[in-house]
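Presented as C-alpha coordinates, the chain that follows is alone, the form predicted together with its partner chain.
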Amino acid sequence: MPISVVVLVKPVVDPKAVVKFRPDGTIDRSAVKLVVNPYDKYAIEAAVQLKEKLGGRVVGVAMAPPHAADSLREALAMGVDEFILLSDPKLAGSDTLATSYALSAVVRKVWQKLGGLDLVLCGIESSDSNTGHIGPEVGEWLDIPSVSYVDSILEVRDGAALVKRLIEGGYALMKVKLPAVLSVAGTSYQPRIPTLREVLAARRKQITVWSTADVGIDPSLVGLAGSPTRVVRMWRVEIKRRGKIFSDSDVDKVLEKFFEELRRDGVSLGA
(Lines of atoms letter the chains of each structure in order from A and count residues from 1; the text may use other names and numbers.)
(Lines give C-alpha, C1' and ligand atoms only; values in the text may rest on other atoms or scores of the structure.)
Protein backbone atom coordinates (compact mmCIF):
# COMPACT_ATOMS: atom_id res chain seq x y z
CA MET A 1 0.00 0.00 0.00
CA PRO A 2 1.57 3.29 -1.08
CA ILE A 3 1.51 5.90 1.65
CA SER A 4 1.03 9.65 1.84
CA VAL A 5 3.34 11.47 4.22
CA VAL A 6 3.61 15.12 5.10
CA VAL A 7 6.89 16.15 6.66
CA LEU A 8 7.07 19.47 8.53
CA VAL A 9 10.37 21.19 7.91
CA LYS A 10 11.39 24.41 9.57
CA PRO A 11 13.88 26.71 7.87
CA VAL A 12 16.03 28.15 10.66
CA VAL A 13 18.95 30.53 10.95
CA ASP A 14 22.09 28.46 10.71
CA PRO A 15 22.62 27.17 14.27
CA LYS A 16 26.36 27.59 13.77
CA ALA A 17 25.98 31.36 13.28
CA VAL A 18 26.09 33.68 16.28
CA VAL A 19 22.65 35.12 17.06
CA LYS A 20 22.50 38.86 16.36
CA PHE A 21 20.32 41.35 18.20
CA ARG A 22 18.78 44.51 16.79
CA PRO A 23 19.13 47.68 18.90
CA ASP A 24 15.55 47.23 20.18
CA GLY A 25 16.39 43.83 21.66
CA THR A 26 14.66 41.67 19.05
CA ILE A 27 16.55 39.01 17.11
CA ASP A 28 17.83 39.91 13.67
CA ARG A 29 16.90 37.02 11.39
CA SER A 30 17.29 38.85 8.11
CA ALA A 31 21.04 38.83 7.63
CA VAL A 32 21.71 35.14 8.01
CA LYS A 33 21.27 32.25 5.66
CA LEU A 34 18.44 29.84 6.41
CA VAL A 35 19.03 26.09 6.57
CA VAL A 36 16.85 23.06 7.27
CA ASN A 37 16.40 22.61 11.03
CA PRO A 38 18.98 19.86 11.79
CA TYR A 39 16.47 17.85 13.84
CA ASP A 40 14.07 17.73 10.87
CA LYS A 41 16.53 15.72 8.79
CA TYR A 42 15.71 12.66 10.87
CA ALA A 43 12.02 13.10 10.08
CA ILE A 44 12.82 13.57 6.40
CA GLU A 45 14.97 10.43 6.44
CA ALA A 46 12.19 8.46 8.14
CA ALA A 47 9.63 9.70 5.58
CA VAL A 48 11.83 8.88 2.60
CA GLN A 49 12.62 5.41 3.96
CA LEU A 50 8.89 4.70 4.29
CA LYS A 51 8.31 5.85 0.74
CA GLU A 52 11.16 3.67 -0.54
CA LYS A 53 9.66 0.67 1.21
CA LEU A 54 5.97 1.16 0.51
CA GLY A 55 5.79 3.59 -2.39
CA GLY A 56 3.78 6.77 -2.23
CA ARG A 57 4.43 10.45 -1.83
CA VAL A 58 6.25 12.71 0.64
CA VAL A 59 5.09 16.33 0.69
CA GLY A 60 7.15 18.83 2.64
CA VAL A 61 5.42 21.69 4.43
CA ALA A 62 7.25 24.73 5.75
CA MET A 63 6.15 28.06 7.15
CA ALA A 64 8.76 30.77 6.61
CA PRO A 65 9.56 33.91 4.61
CA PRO A 66 9.80 33.44 0.80
CA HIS A 67 13.63 33.49 0.78
CA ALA A 68 13.53 30.22 2.78
CA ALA A 69 12.81 28.38 -0.48
CA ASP A 70 16.54 27.90 -1.15
CA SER A 71 17.00 25.96 2.08
CA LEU A 72 14.24 23.53 1.10
CA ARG A 73 16.25 22.28 -1.90
CA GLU A 74 18.32 20.24 0.51
CA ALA A 75 15.23 18.43 1.78
CA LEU A 76 14.07 17.88 -1.81
CA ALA A 77 17.46 16.38 -2.64
CA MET A 78 17.04 13.95 0.26
CA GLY A 79 13.90 12.60 -1.41
CA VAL A 80 10.97 14.85 -0.48
CA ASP A 81 8.82 15.03 -3.65
CA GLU A 82 7.55 18.60 -3.42
CA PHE A 83 7.20 21.44 -0.96
CA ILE A 84 4.42 23.75 0.10
CA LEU A 85 5.90 26.94 1.56
CA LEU A 86 3.40 28.95 3.57
CA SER A 87 4.57 32.55 3.40
CA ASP A 88 2.65 35.61 4.44
CA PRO A 89 3.51 38.79 6.35
CA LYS A 90 0.38 38.13 8.44
CA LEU A 91 2.19 35.18 10.02
CA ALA A 92 4.95 37.29 11.57
CA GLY A 93 5.14 36.96 15.32
CA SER A 94 3.27 33.66 15.52
CA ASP A 95 3.93 31.62 18.67
CA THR A 96 3.60 27.84 18.77
CA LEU A 97 -0.21 27.85 19.07
CA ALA A 98 -0.58 30.14 16.05
CA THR A 99 2.13 28.33 14.06
CA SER A 100 0.56 24.94 14.74
CA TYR A 101 -2.84 26.25 13.65
CA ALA A 102 -1.40 27.59 10.38
CA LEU A 103 0.58 24.42 9.67
CA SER A 104 -2.44 22.23 10.43
CA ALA A 105 -4.50 24.22 7.93
CA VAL A 106 -1.87 23.56 5.25
CA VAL A 107 -1.71 19.86 6.17
CA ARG A 108 -5.49 19.65 5.89
CA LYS A 109 -5.39 21.11 2.40
CA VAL A 110 -2.57 18.80 1.28
CA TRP A 111 -4.57 15.93 2.76
CA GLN A 112 -7.53 16.86 0.55
CA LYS A 113 -5.35 17.25 -2.53
CA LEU A 114 -3.76 13.85 -2.01
CA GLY A 115 -7.12 12.28 -1.30
CA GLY A 116 -5.84 10.83 1.98
CA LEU A 117 -3.06 11.05 4.51
CA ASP A 118 -1.23 8.47 6.61
CA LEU A 119 1.44 10.33 8.53
CA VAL A 120 2.61 13.77 9.48
CA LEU A 121 6.26 13.61 10.53
CA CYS A 122 8.14 16.38 12.27
CA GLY A 123 11.39 16.88 14.14
CA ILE A 124 11.52 16.66 17.93
CA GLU A 125 12.29 20.34 18.16
CA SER A 126 13.56 23.30 16.20
CA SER A 127 17.09 24.55 16.77
CA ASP A 128 15.88 28.12 17.33
CA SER A 129 12.77 27.71 19.49
CA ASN A 130 13.51 24.25 20.96
CA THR A 131 9.94 23.69 22.17
CA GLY A 132 8.82 20.45 20.57
CA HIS A 133 5.30 21.88 20.76
CA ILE A 134 4.39 21.88 17.10
CA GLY A 135 3.93 18.11 16.72
CA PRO A 136 1.43 17.62 19.59
CA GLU A 137 -0.31 20.90 18.80
CA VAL A 138 -0.75 20.08 15.11
CA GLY A 139 -2.16 16.71 16.22
CA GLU A 140 -4.66 18.50 18.42
CA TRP A 141 -5.79 20.95 15.70
CA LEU A 142 -6.27 18.03 13.29
CA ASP A 143 -7.85 15.90 16.00
CA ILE A 144 -5.55 12.97 15.29
CA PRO A 145 -3.14 11.18 17.65
CA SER A 146 0.44 12.34 18.11
CA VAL A 147 3.49 10.63 19.55
CA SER A 148 6.61 12.59 20.51
CA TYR A 149 10.15 11.23 20.81
CA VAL A 150 9.69 8.45 18.28
CA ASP A 151 12.91 6.45 18.00
CA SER A 152 11.81 4.48 14.96
CA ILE A 153 8.80 3.59 12.84
CA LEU A 154 8.90 -0.18 12.66
CA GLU A 155 5.95 -0.89 10.45
CA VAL A 156 3.01 0.79 8.70
CA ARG A 157 0.18 -1.58 7.92
CA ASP A 158 -3.61 -1.84 7.97
CA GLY A 159 -4.17 1.76 8.96
CA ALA A 160 -1.79 1.68 11.91
CA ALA A 161 1.87 2.36 12.64
CA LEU A 162 4.03 0.35 15.00
CA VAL A 163 6.46 2.75 16.64
CA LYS A 164 9.18 2.64 19.27
CA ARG A 165 9.11 5.63 21.60
CA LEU A 166 11.87 6.85 23.91
CA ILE A 167 10.83 7.05 27.54
CA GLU A 168 12.61 7.52 30.85
CA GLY A 169 14.71 4.41 31.33
CA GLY A 170 13.94 2.69 28.07
CA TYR A 171 11.42 2.30 25.29
CA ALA A 172 7.71 1.85 24.75
CA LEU A 173 6.39 -0.08 21.80
CA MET A 174 3.09 1.31 20.60
CA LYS A 175 0.51 0.89 17.90
CA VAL A 176 -0.97 4.13 16.62
CA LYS A 177 -4.02 4.46 14.39
CA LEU A 178 -3.45 6.52 11.26
CA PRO A 179 -3.44 9.31 10.37
CA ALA A 180 -1.10 10.41 13.14
CA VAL A 181 1.62 12.94 13.88
CA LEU A 182 5.00 11.51 14.87
CA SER A 183 7.92 13.60 16.18
CA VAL A 184 11.03 11.72 15.18
CA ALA A 185 14.06 11.80 17.51
CA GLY A 186 17.55 11.52 16.11
CA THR A 187 18.33 8.19 17.67
CA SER A 188 17.73 5.63 14.94
CA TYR A 189 17.91 7.41 11.61
CA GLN A 190 21.04 8.56 9.84
CA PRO A 191 20.09 11.41 7.48
CA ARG A 192 21.40 10.67 4.01
CA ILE A 193 23.83 12.90 2.15
CA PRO A 194 22.28 13.50 -1.30
CA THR A 195 24.31 12.58 -4.37
CA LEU A 196 25.13 15.17 -7.00
CA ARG A 197 22.43 13.70 -9.22
CA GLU A 198 19.86 14.03 -6.47
CA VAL A 199 20.93 17.61 -5.84
CA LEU A 200 20.46 18.41 -9.54
CA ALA A 201 17.13 16.61 -9.71
CA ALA A 202 15.93 18.59 -6.70
CA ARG A 203 16.22 21.79 -8.72
CA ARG A 204 13.37 20.63 -10.91
CA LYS A 205 11.07 19.71 -8.02
CA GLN A 206 8.18 21.98 -7.23
CA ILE A 207 8.09 24.49 -4.35
CA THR A 208 4.62 26.03 -4.23
CA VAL A 209 4.17 29.19 -2.20
CA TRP A 210 0.81 29.61 -0.51
CA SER A 211 -0.50 32.67 1.29
CA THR A 212 -2.84 32.47 4.29
CA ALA A 213 -5.75 33.31 1.95
CA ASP A 214 -4.84 30.41 -0.35
CA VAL A 215 -5.30 28.05 2.58
CA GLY A 216 -8.31 29.74 4.14
CA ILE A 217 -6.41 30.57 7.34
CA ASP A 218 -8.33 32.80 9.77
CA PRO A 219 -6.05 35.86 10.09
CA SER A 220 -7.19 36.48 13.66
CA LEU A 221 -5.67 33.15 14.71
CA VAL A 222 -2.14 33.79 13.41
CA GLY A 223 0.61 36.38 13.83
CA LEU A 224 0.81 38.45 17.00
CA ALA A 225 -3.01 38.71 17.15
CA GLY A 226 -3.39 34.94 17.26
CA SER A 227 -0.54 34.32 19.70
CA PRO A 228 -1.39 34.06 23.40
CA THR A 229 2.25 34.47 24.44
CA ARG A 230 4.44 37.57 24.28
CA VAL A 231 8.20 37.70 24.49
CA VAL A 232 8.98 40.41 27.02
CA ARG A 233 12.74 40.35 26.79
CA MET A 234 15.67 38.36 25.41
CA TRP A 235 19.25 38.34 26.57
CA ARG A 236 22.42 36.46 25.85
CA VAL A 237 23.36 33.73 28.28
CA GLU A 238 26.56 34.49 30.09
CA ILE A 239 28.61 31.36 30.13
CA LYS A 240 30.10 31.37 33.57
CA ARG A 241 32.46 28.55 32.77
CA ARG A 242 36.20 29.11 32.77
CA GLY A 243 36.62 27.65 29.29
CA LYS A 244 40.25 26.60 29.70
CA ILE A 245 40.68 24.10 26.90
CA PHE A 246 44.07 22.47 26.41
CA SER A 247 45.22 21.07 23.13
CA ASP A 248 48.65 19.92 22.06
CA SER A 249 50.07 16.96 20.16
CA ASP A 250 52.18 16.27 23.24
CA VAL A 251 49.78 14.75 25.77
CA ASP A 252 52.18 15.10 28.68
CA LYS A 253 52.44 18.83 28.06
CA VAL A 254 48.66 19.12 27.95
CA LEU A 255 48.29 17.28 31.24
CA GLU A 256 51.04 19.37 32.83
CA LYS A 257 49.13 22.54 31.93
CA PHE A 258 45.79 21.05 32.92
CA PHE A 259 46.92 20.03 36.41
CA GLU A 260 48.78 23.27 36.89
CA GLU A 261 45.64 25.30 36.08
CA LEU A 262 43.60 23.18 38.48
CA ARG A 263 46.18 23.84 41.18
CA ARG A 264 46.23 27.55 40.45
CA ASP A 265 42.42 27.79 40.57
CA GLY A 266 42.33 25.78 43.78
CA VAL A 267 40.21 23.00 42.27
CA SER A 268 40.57 19.63 43.92
CA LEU A 269 39.40 16.66 41.92
CA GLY A 270 38.81 14.15 44.70
CA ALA A 271 35.48 13.67 46.43
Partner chain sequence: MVSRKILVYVETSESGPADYSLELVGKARELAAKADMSVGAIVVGYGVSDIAREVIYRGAEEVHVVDDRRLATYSLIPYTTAVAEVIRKVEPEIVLFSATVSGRELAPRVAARLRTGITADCTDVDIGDWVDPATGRRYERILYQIRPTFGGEIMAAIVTPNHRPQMATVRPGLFSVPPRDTSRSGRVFEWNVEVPSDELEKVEVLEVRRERRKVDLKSARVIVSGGRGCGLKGFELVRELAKVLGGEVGASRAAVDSGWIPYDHQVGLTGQTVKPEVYVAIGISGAIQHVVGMKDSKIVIAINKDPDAPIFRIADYGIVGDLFVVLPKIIERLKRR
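Given the form predicted together with its partner chain above, I would also like to look at the protein as it appears in the form predicted alone.
Lone chain follows.
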Protein backbone atom coordinates (compact mmCIF):
# COMPACT_ATOMS: atom_id res chain seq x y z
CA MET A 1 0.00 0.00 0.00
CA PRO A 2 1.27 3.51 -0.82
CA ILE A 3 2.40 5.50 2.21
CA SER A 4 1.80 9.14 3.16
CA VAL A 5 4.61 10.73 5.16
CA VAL A 6 5.17 14.21 6.54
CA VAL A 7 8.78 15.04 7.40
CA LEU A 8 9.48 17.98 9.69
CA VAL A 9 12.54 20.01 8.75
CA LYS A 10 14.14 22.90 10.61
CA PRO A 11 16.35 25.45 8.82
CA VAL A 12 19.29 26.23 11.12
CA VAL A 13 22.21 28.63 10.95
CA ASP A 14 25.03 27.31 8.78
CA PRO A 15 27.69 26.11 11.24
CA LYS A 16 30.33 27.62 8.92
CA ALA A 17 28.71 31.07 9.08
CA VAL A 18 29.74 33.87 11.43
CA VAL A 19 26.78 34.36 13.76
CA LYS A 20 25.54 37.89 14.38
CA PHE A 21 23.52 38.91 17.40
CA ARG A 22 20.81 41.53 17.78
CA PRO A 23 21.03 44.09 20.61
CA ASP A 24 18.62 41.97 22.67
CA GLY A 25 21.03 39.01 22.55
CA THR A 26 19.09 36.85 20.06
CA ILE A 27 20.59 35.48 16.84
CA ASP A 28 19.96 37.58 13.75
CA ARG A 29 18.87 34.76 11.43
CA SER A 30 18.15 37.14 8.57
CA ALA A 31 21.83 38.01 8.37
CA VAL A 32 23.20 34.47 8.06
CA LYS A 33 22.87 31.55 5.68
CA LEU A 34 20.41 28.85 6.72
CA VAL A 35 20.79 25.14 5.99
CA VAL A 36 18.75 22.01 6.66
CA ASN A 37 19.19 20.76 10.21
CA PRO A 38 21.69 17.86 9.86
CA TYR A 39 19.61 15.59 12.13
CA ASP A 40 16.54 16.11 9.95
CA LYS A 41 18.41 14.74 6.93
CA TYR A 42 18.22 11.27 8.50
CA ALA A 43 14.44 11.63 8.73
CA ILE A 44 14.29 12.81 5.11
CA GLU A 45 16.31 9.79 4.00
CA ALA A 46 14.07 7.43 5.99
CA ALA A 47 10.95 8.98 4.45
CA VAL A 48 12.28 8.80 0.88
CA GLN A 49 13.37 5.18 1.34
CA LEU A 50 9.86 4.28 2.52
CA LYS A 51 8.38 5.99 -0.53
CA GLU A 52 10.77 4.17 -2.86
CA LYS A 53 9.86 0.84 -1.27
CA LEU A 54 6.11 1.25 -0.82
CA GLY A 55 5.13 4.09 -3.13
CA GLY A 56 3.23 7.13 -1.93
CA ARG A 57 4.07 10.73 -1.13
CA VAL A 58 6.42 12.64 1.15
CA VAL A 59 5.53 16.18 2.18
CA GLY A 60 8.08 18.42 3.91
CA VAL A 61 6.96 20.92 6.54
CA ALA A 62 9.02 23.70 8.12
CA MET A 63 8.41 26.77 10.26
CA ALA A 64 10.86 29.56 9.47
CA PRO A 65 11.31 33.07 8.02
CA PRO A 66 10.61 33.47 4.26
CA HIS A 67 14.31 33.54 3.28
CA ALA A 68 14.67 29.96 4.59
CA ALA A 69 12.92 28.66 1.46
CA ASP A 70 16.17 28.32 -0.49
CA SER A 71 17.69 26.00 2.12
CA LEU A 72 14.60 23.77 2.04
CA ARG A 73 15.17 22.96 -1.63
CA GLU A 74 17.81 20.49 -0.52
CA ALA A 75 15.01 18.34 0.91
CA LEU A 76 13.22 18.49 -2.44
CA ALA A 77 16.42 17.48 -4.20
CA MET A 78 16.75 14.51 -1.84
CA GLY A 79 13.31 13.20 -2.87
CA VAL A 80 10.64 15.07 -0.91
CA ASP A 81 7.69 15.57 -3.27
CA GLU A 82 6.47 18.95 -2.05
CA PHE A 83 7.30 21.41 0.68
CA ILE A 84 5.17 23.67 2.85
CA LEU A 85 6.75 26.56 4.73
CA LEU A 86 4.85 28.06 7.64
CA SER A 87 6.04 31.66 7.86
CA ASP A 88 4.46 34.49 9.81
CA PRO A 89 5.80 37.32 12.02
CA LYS A 90 3.34 36.16 14.70
CA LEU A 91 5.48 33.05 15.19
CA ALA A 92 8.58 35.01 16.25
CA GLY A 93 9.86 34.01 19.68
CA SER A 94 8.05 30.66 19.78
CA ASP A 95 9.57 28.09 22.13
CA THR A 96 9.30 24.34 21.50
CA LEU A 97 5.77 24.12 22.89
CA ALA A 98 4.48 26.90 20.63
CA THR A 99 6.49 25.56 17.69
CA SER A 100 5.15 22.03 18.08
CA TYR A 101 1.60 23.39 18.26
CA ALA A 102 2.08 25.37 15.05
CA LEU A 103 3.70 22.43 13.23
CA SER A 104 0.95 20.06 14.36
CA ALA A 105 -1.64 22.45 12.90
CA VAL A 106 0.16 22.30 9.53
CA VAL A 107 0.38 18.50 9.74
CA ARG A 108 -3.38 18.33 10.37
CA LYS A 109 -4.07 20.38 7.25
CA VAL A 110 -1.71 18.24 5.16
CA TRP A 111 -3.41 15.15 6.65
CA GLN A 112 -6.77 16.41 5.38
CA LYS A 113 -5.26 17.37 2.02
CA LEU A 114 -3.79 13.89 1.50
CA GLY A 115 -6.93 12.15 2.73
CA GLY A 116 -4.90 10.26 5.33
CA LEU A 117 -1.49 10.08 6.96
CA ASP A 118 0.75 7.22 8.06
CA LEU A 119 3.87 8.77 9.56
CA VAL A 120 5.33 12.05 10.74
CA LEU A 121 9.15 11.88 10.80
CA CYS A 122 11.69 14.29 12.24
CA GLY A 123 15.26 14.30 13.47
CA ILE A 124 15.91 13.53 17.13
CA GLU A 125 16.90 17.15 17.77
CA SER A 126 18.11 20.34 16.12
CA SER A 127 21.74 21.35 15.93
CA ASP A 128 21.06 24.83 17.33
CA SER A 129 19.01 24.11 20.46
CA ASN A 130 19.32 20.31 20.95
CA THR A 131 16.10 20.00 22.96
CA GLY A 132 14.65 16.85 21.36
CA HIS A 133 11.16 18.14 22.22
CA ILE A 134 9.46 18.60 18.86
CA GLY A 135 8.71 14.98 17.87
CA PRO A 136 7.04 13.92 21.16
CA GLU A 137 5.23 17.25 21.50
CA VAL A 138 3.79 17.07 17.97
CA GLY A 139 2.58 13.57 18.80
CA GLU A 140 0.80 14.93 21.87
CA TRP A 141 -0.86 17.77 19.94
CA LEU A 142 -2.05 15.30 17.28
CA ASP A 143 -3.04 12.73 19.93
CA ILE A 144 -1.11 9.96 18.19
CA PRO A 145 1.73 7.74 19.48
CA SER A 146 5.35 8.80 19.16
CA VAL A 147 8.67 6.97 19.40
CA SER A 148 12.01 8.72 19.93
CA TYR A 149 15.53 7.58 19.02
CA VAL A 150 14.39 5.38 16.16
CA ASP A 151 17.41 3.63 14.66
CA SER A 152 15.48 2.26 11.67
CA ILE A 153 11.98 1.57 10.39
CA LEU A 154 11.94 -2.16 9.70
CA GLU A 155 8.42 -2.63 8.37
CA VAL A 156 5.18 -0.77 7.70
CA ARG A 157 2.08 -2.87 7.14
CA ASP A 158 -1.37 -3.69 8.50
CA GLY A 159 -1.73 -0.27 10.12
CA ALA A 160 1.46 -0.50 12.19
CA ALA A 161 5.18 0.17 11.96
CA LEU A 162 7.89 -2.07 13.37
CA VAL A 163 10.84 0.07 14.46
CA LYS A 164 14.24 -0.55 15.97
CA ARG A 165 14.78 1.89 18.82
CA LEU A 166 18.03 2.85 20.50
CA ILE A 167 18.10 2.17 24.24
CA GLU A 168 20.92 2.19 26.78
CA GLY A 169 23.16 -0.75 26.04
CA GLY A 170 21.41 -1.93 22.88
CA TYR A 171 18.14 -1.86 20.94
CA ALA A 172 14.44 -2.53 21.43
CA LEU A 173 11.96 -3.63 18.77
CA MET A 174 8.71 -1.71 19.03
CA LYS A 175 5.48 -2.03 17.12
CA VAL A 176 3.58 1.24 16.96
CA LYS A 177 0.07 1.84 15.66
CA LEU A 178 -0.27 4.26 12.75
CA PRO A 179 -0.44 7.15 12.34
CA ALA A 180 2.58 7.88 14.53
CA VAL A 181 5.43 10.32 15.01
CA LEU A 182 8.96 8.92 14.80
CA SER A 183 12.12 10.83 15.78
CA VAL A 184 14.88 9.31 13.67
CA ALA A 185 18.44 8.94 14.95
CA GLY A 186 21.48 9.21 12.72
CA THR A 187 22.64 5.63 13.08
CA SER A 188 21.26 3.53 10.21
CA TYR A 189 20.35 6.09 7.55
CA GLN A 190 22.97 7.74 5.36
CA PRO A 191 21.51 10.91 3.81
CA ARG A 192 21.88 10.84 0.04
CA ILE A 193 23.78 13.51 -1.86
CA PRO A 194 21.53 14.88 -4.63
CA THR A 195 22.79 14.82 -8.20
CA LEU A 196 23.12 18.03 -10.20
CA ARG A 197 19.98 17.11 -12.13
CA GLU A 198 18.04 16.66 -8.87
CA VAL A 199 19.32 19.97 -7.53
CA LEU A 200 18.27 21.80 -10.70
CA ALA A 201 14.85 20.11 -10.66
CA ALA A 202 14.37 21.16 -7.02
CA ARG A 203 15.07 24.79 -7.96
CA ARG A 204 12.13 24.72 -10.35
CA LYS A 205 9.69 23.41 -7.73
CA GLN A 206 7.38 25.78 -5.94
CA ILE A 207 7.49 25.91 -2.14
CA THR A 208 4.06 26.64 -0.69
CA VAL A 209 4.03 29.32 2.00
CA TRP A 210 1.25 29.34 4.60
CA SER A 211 0.53 31.95 7.27
CA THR A 212 -0.97 31.28 10.69
CA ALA A 213 -4.35 32.39 9.32
CA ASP A 214 -4.09 29.89 6.44
CA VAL A 215 -3.71 27.06 8.93
CA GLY A 216 -6.15 28.32 11.56
CA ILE A 217 -3.51 28.76 14.26
CA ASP A 218 -4.57 30.50 17.47
CA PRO A 219 -2.24 33.55 17.79
CA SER A 220 -2.38 33.34 21.58
CA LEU A 221 -0.65 29.93 21.45
CA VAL A 222 2.39 30.96 19.37
CA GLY A 223 5.11 33.56 19.54
CA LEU A 224 6.04 35.07 22.88
CA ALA A 225 2.38 35.03 23.95
CA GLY A 226 2.19 31.26 23.67
CA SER A 227 5.66 30.44 24.97
CA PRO A 228 6.12 29.68 28.68
CA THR A 229 9.90 29.79 28.14
CA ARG A 230 12.01 32.21 26.15
CA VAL A 231 15.62 32.93 25.30
CA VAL A 232 16.81 35.80 27.50
CA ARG A 233 20.24 36.26 25.99
CA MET A 234 22.82 34.47 23.85
CA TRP A 235 26.50 35.24 23.45
CA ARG A 236 29.72 33.84 22.04
CA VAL A 237 32.02 31.92 24.31
CA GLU A 238 35.31 33.77 24.59
CA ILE A 239 38.34 31.56 25.06
CA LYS A 240 41.24 33.33 26.67
CA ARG A 241 44.61 31.69 27.08
CA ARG A 242 47.17 32.76 29.63
CA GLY A 243 50.54 32.78 27.92
CA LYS A 244 53.52 32.55 30.26
CA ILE A 245 57.14 32.52 29.18
CA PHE A 246 59.90 31.19 31.43
CA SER A 247 63.44 32.12 30.54
CA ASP A 248 66.77 31.52 32.24
CA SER A 249 70.21 30.54 31.12
CA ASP A 250 69.94 27.58 33.47
CA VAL A 251 67.56 24.96 31.98
CA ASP A 252 67.00 23.31 35.36
CA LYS A 253 65.77 26.61 36.83
CA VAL A 254 63.35 27.07 33.90
CA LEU A 255 61.91 23.61 34.47
CA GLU A 256 61.63 24.28 38.21
CA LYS A 257 59.67 27.49 37.57
CA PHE A 258 57.48 25.69 35.03
CA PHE A 259 56.56 22.85 37.39
CA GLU A 260 55.97 25.25 40.27
CA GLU A 261 53.50 27.19 38.15
CA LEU A 262 51.66 23.98 37.28
CA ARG A 263 51.40 23.10 40.97
CA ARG A 264 49.89 26.54 41.69
CA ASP A 265 47.29 25.87 39.02
CA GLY A 266 46.37 22.59 40.72
CA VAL A 267 47.96 20.30 38.12
CA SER A 268 49.00 16.99 39.64
CA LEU A 269 52.52 16.02 38.65
CA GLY A 270 52.39 12.53 40.16
CA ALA A 271 54.84 11.06 42.61
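Given the structure is predicted, the values throughout are model-derived calculations rather than measurements. In this text, the rigid core denotes the largest set of C-alpha atoms whose superposition between the two forms falls within 1.5 Å. Numbering follows the first chain given and starts at 1.
Superposing the two forms on their core, we find that the Cα atom of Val18 is displaced by 4.3 Å between these two forms. After superposing on the rigid core, the C-alpha of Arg230 is displaced by 2.6 Å between these two forms.
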